[in-house]
Structure formats: C-alpha cells, structure tokens
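Taking the form predicted on its own, here's one chain by itself in structure tokens.
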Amino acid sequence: MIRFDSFSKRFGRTCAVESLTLSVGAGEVVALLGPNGSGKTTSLKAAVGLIHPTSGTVAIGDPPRPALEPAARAVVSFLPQKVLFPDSLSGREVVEFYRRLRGVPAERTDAALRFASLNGASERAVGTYSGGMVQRLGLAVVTLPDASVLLLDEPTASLDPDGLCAFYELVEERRAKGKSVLFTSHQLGDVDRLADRFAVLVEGRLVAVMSQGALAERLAERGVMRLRLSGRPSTLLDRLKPLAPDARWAGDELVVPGPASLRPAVLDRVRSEGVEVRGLTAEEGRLDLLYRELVGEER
C-alpha cells in the first residue's frame, strides 16, 4: 500500500533522504523514527505527492501508483507536522470545507467532529483554540475520507489525554479495516503501543527496521536485574561471568544485565555462594535507550 524504492531527495547540496527502501502493507502500522533533520517529514511528503523524488520511486495504493499521480493522492489522508487552519473559521466550517473538497457524504462532518471531542467548541473560531484543540481538529479532518492510507507527521504533538485516546482509536480502527498507516513520532510510547514495525532514519539513511517480535527480543536482551545481598563474596563475580559476562558491582548492588530467562540460573549461582538475597528488582530494556543506541551507532 505504501512503497519507497531507493527513494532519495536532495535540496541543492543537502541530501535529505538517501536510498530509502521501505514498504507498509495492508493492515499494517509502521512508525518512522529519527532525530530532527533525519528525513522523516521529507519521506512522508514524498508519499503524499508533495515532493518529487530526486531518484527512486514512491508508490501508493493497490495496485500501486506513483505518489505524484492524482489517483494515488485520492486514497491518502495526510496530517502534516504543523497544522494550520484559518483563525476566523469555526471548527465545523473547517471540517465542512475539507469534506466538500474530498467529496465525502455530508454526515461525515458530524462524525469527524464527534471523533475529535472538541467539547462543544466546534462552533467557535479556530483562533480561540489551544494547540491541542487545533491538533484534534486536524485529526478530525484526517478521518473524513475512508482512505486506504494514513500518513501522519507527529500526530500526537500537543495532544491531551482525550486527544491521545482518539488517536489510538483511529489507528486501531484503520488497522482492523486493513488500511495502511505510516506515522512519525518523538513519543516512543506511541510506537511501543501502536506500531507493528518501526523504522529508524538517521541523517537520511535507514539504519534499522524491526518488527514487534524483534523489538521485544532486543529489549529483553537489554533487561537488568539488581540484587541486594547479605555479603559480597570475592569469588561471586568470577562464578557469574560464564552466565552473565557483564555482571558487576554498583555500590551495594549486584547488577546483572541480560534477558529474564537468565535470572533463575543467576539466582541459583548466587545462593550457592551462601549469600542471602535481601532485595531484588528487575526491569526490561527500554525503547528509548535502544533507539539512542541505534542512532549513536550510525552517527
């Protein structure tokens, strides 16, 4: 439904995206991550047909059509990173304008406004809205057509809890209907909760693509168990090294990095040293740390 094939985009001497190859299938939600300036917005704009590739192709829909063609744009609903609407129009007038532009039935206006949960503000001028309300109005516009492809650039920016719930509902609904969703985000919680896969861009290059299963495995490998013990036998670390090579002391705690499956054997080895375990905490790997690791490795 969305396919980048060796997509590259240059602005003068600046390479915004270099040889991006990535696809998003029907019923799949993919998150595009990366530092500022990594090419995320450029990639989304190319998929909407707002940017001409310097080289490579971007195709949308089934059957796939070049993103620059009107037929491809007709199956896309796009939320830009910065949402702007005329201050003098009401929320309802904004939604009605886009409804007519997209040629969808009149009843979609009320449905979109209910989804946005503007709490009675739909008749007020947009100029009186908070940033979060404007973002929710943008999501309302996105929901108007039953588009096969959703392209969302930082959709959760400025959203309050009600807006976040509406966004999560939107993505889950479109996934269930077999639609394709590609979104960018700096909120790693959104990625962990919603994405079937996530792709990391660094300085215009794709450095990693992971499924939820692969992500869970990578995070499990980065888990940490911390133990408070009744003593500190001099031989304990040497005995643990075959099981947990990175085990170390940190003050009064024994820190044992590794997956959860390793922990029972580590505890048995500790007890065999005649030491009492007086405290234990365990945590799984964190997505934000893995993300920083991937970005740091590429840089």
The other form holds:
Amino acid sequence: MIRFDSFSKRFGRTCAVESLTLSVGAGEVVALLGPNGSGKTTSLKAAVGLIHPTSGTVAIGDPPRPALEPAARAVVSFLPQKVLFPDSLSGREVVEFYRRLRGVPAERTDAALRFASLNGASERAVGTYSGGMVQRLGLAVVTLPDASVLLLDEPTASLDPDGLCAFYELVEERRAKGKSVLFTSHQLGDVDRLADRFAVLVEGRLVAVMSQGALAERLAERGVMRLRLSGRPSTLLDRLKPLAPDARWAGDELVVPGPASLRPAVLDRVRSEGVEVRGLTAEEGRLDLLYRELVGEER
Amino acid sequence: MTTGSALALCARQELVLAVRSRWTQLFAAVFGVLALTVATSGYILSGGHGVQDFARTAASLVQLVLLLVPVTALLIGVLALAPDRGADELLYSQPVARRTILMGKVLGLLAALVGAEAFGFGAAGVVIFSQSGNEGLGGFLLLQVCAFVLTAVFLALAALIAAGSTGRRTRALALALVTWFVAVVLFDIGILGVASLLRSGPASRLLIVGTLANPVDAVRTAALLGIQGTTAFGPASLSLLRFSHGPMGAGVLLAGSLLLWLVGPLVWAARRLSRADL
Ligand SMILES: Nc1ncnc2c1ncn2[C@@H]1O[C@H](COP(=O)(O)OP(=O)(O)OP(=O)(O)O)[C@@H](O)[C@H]1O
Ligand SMILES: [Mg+2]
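Having seen the form predicted on its own, please provide the structure of the form predicted in complex with the partner chain.
Zooming out: every chain and molecule, the one shown earlier first.
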C-alpha cells in the first residue's frame, strides 16, 4: 500500500504539493490527475524516495515504512515520467542490469522483453530506439520484480495501441494479484479503463477524490437528452419545470439536461402536451467535462 | 541483494559504459600517443643513440600526468556522476542506498580511467624496454601508481561536485573546470606569490602547507621523490623534506594528504547525494 500523510513539498518559493493525504490499498488502482505542474510527478517521486518531503510523510508497503529507506523500496517498481537509458547499452543489457539489481530470477529477462514486444530490437543499442520503444523498455524494467506497489508516471504517454493494450493487461493482472497501483495520466481513457478511484491535484492541492461508482453517478447526472418535436408549444417549458428545471430550446431542439432516470417521465409529459417526438438523442456526462469542471472550480 | 553485490554490479555497469564512451576512448588514445611521444622523443632527438631510459621518461611523463589526469577525471567523472532527471530516477528508485550506487559508479569509472592510463604507460613501456632495458623501471611504475591515485582523488572531487548538481550538468562541468584551474594553475601561482612576500621562515612553512594541501602538488612531489630523489626538487619540496626529516617522512605525509583528499570528498559526496532531491 501507499500512504501520503499531509505530504508537502516546496522547491524554493514554489509549493509543488501542499498537504496531500491519500492512500492506495492492496488491489487498488488509483489515477492521479491534474493539469501540468500540479504536483503529480513530485508526489510519485516522494513515494519512491527520490524527493524529501518538506513536511508530512510518505510510507509504502505493509507494514508501512518511509519511502526514503532503501529497504522499503524493495516492494516498489517505479516508472519515471521521462525515462532514459544510456545510449550505448542494448535493451537486453538494460533489463539484465535491473534484473540483477533486484535479485530476480534470470528467466524474467526474456519475459520482460516479451512483454515490451522488444524481442526484435532488444539486442540493439538503446540510442537507436524510438520514443515509444524507450517507454516500453521502461515498462519492461517495471515488470521485472513482482512488486506489490507500482508507481507509474504517465505510463501511456507514448504507447501505440498495442502497447496500451499490453499495459492495461499488466495493470489488470497486478490488481487481481492484490497489488497497489498509483499512476498519473492525461489520458482520461486510462482512468475510465483502469482506475478504481481517481484523485485530482490542482496547484499542489487535492481537490477531488472519486471512486468509479461515484464517478458513474456524477456522470449519469450530467446526461443530456435532445428531442426533435412536431411542434413548439409555448407552455411546454413551464410544464416541464417540476421535472427538468434546466430544459431549454436550442433552435428546433428541446434540450433536457439531467439524469437518465428522468427521461421516461419527461417524454410522457411532452406527449401529454399533444406533441409528437420525431427524433431523440441522449448522451451521458463526459469525464473530460467533469474533469475540467473540477479543475476549473479551483482556478 | 547485498550492498557488496549491488556495488559490484553498479561498478561493472559504469565500467561498461565508460569503455564504450567516446570520451574515455579519446582519453586513452591521447594519453597513449603523448606517452609514446615522450618515450620516443629522446631517442629521435639524439639521432637514435641516446635512448631515454625508464627513469628519464618517467620524469618527463610526470608533467603529462599532472596536466591531463586531473582534468580528464574531473570532466568524465562529472559527466557520468551528475544525476540526470530521467536517466537516473529509475536507478535511484531501486532498493539500493544512493551512496552504494555512487561508490559503484566511481569504482567503475576509476577502473576505466586507470585502464586507459595503463594502456598509455604500457605502450610507452614497451618502446623503452625494447630500446634500453629495464633500468629505472621502479620509478616508472611508481609514476603509474601516482597517476592512479591522482585519478581516484579527482574522481572523488568530481563525485562531490556532481552530487550537488542534479539536473545541472552544465553547472557541474563549469565547476569541474574551475576546480581543475585552481588545483593545477592558480594554486601554485598564489602560494609562490604570497611566499615571495614573506620572510624565509613563514614562507617555507607556507610552501610545506601548499605541497600537502593540493593533491596535484602532493602527487608531483611524491612522484619526483620516487623517481629522481631530491635532485629535481623545487623550494617547496625541499622545505617539506627538511620538515619531515627525510624522504620516508615526506612520503608518509604525502600519502596521508592524498588519502584525506580521497576519502573526504567521497564521504561528503555521499552525504550531499543522500540529501538531494533527484
Ligand atoms: N526540481 C525542481 N525544482 C524546482 N521546481 C520544481 C522541481 N520539480 C518540480 N518543480 C515544480 O513543482 C511543480 C509541480 O511539478 P510536477 O513535476 O510535480 O508537476 P506534474 O503534475 O507532474 O506536471 P506534468 O503534468 O507536466 O508532468 C511545478 O510548478 C514545477 O515547476
Ligand atoms: Mg509530471
């Protein structure tokens, strides 16, 4: 598990993270979201002992130990945001080095290289790799130990669809094994697909933590139904007010924001006004809009 | 994984990187060519008769070592040791203490640079041996040891500079050049300048301190002492010799000074690195 307890970090005058309290339990996948410079990387680096907290603590493992202790990191695998390797090493040499450093059995090297689909390029110098290949190599290193805590800083940033698929499978597999995963991403698709919970940082402060269930509810509330009607009775909006106070006309369409559960009643009311429904579209709330709302409120 | 095996692993990795690095290869080539030039120049200048033996070549090689070794160890050391965001975050996030990683890297670099120097000395040695036998081989070997020690000392200083320069490689390189300039050029000028203003007693004490305080001067004195005895000594070395009651005492003082210059910066570097945000 991972536990931030009132974790704060200042760099000179900049307050990168302010009093972050958040924990990720066993078998849980949590996404850390936020605009550029909101403190995601700083938080992850503190969890792997690269950054000293200005105040508060970050503990990992079970029983929890301070991330700054080297021994505590034995249960952690970390993927940096901008991972680089020495140009003159081959992919296999990189993986071999980290395999030995982690004291992992030799057969894991091939498994890790297979996971990264680098088999063809693994004997080539890293200096000749593309950006996505380097990212895959980083992920290969992350998969080497069977770490109970995964800290991944924008793991999907330059992956192709195949790489993305392999990565999603990796996270699913680790979740099933009861590992804790904390990752950052700007791809809200990752959050949808993977996260049990997500946390939003804005300017170093935690502004929202939401479970997938709560998210689904929030999004359902933000649905919109659009109706094309045979007529436009002037009393319709008034009649709908008790059900859908935000209903409005947009050109020829009647726009009815509100949860999906409301829609049958709205349709009944419309029909009872003697108007025919000629077309209907409905959409659920969108995570990106909700995210922008959460971030925007704080700015 | 034990600390020892992590240390060995990091050292081996750094050695591989250094051997593949263009900078180390360039250093080996330049050092080899210059050492060969020094070894053969006496032979050529004398029209093929007066071949330089080991002792005389060693005396000429001292200058080459003092000039080339510190700057190389500083620059290559700083480039390899300054933690770089991205490249080193993954390494330092492993369950190994930062000081173990740092010491491993220093050992790997030391092995690579010592190897490059041995290559140059070896090439020169073969030429000299083929021309004039093994006369004076002891001094020549002592110079090699001096070069290795000087490499270690300046790698330790590079580690100290690098440990405080996370993500600021340019700054670290600039600091390395300043360190080199002070140690190799400015220090002697300054000490001699001040000494010339003093009366002879305090002046000679200052010269002794100067010889012991600067690793470059300490190595120069130790090497010359080993190769030629006291004949080539300047005023500073002679003061030291008088102060230490002979070559034995001087050797101990010089070795002590160099040991401090090796251990001190390494310990400080490890502390600095463990406190840094990477
Ligand atoms: N080493 C450092 N020195 C000074 N300031 C820093 C340092 N690292 C981060 N910061 C500052 O801390 C704040 C948070 O940075 P951080 O890298 O954690 O953001 P982030 O959320 O990961 O952003 P992104 O989405 O762009 O990766 C930023 O204002 C950044 O400028
Ligand atoms: Mg970041």
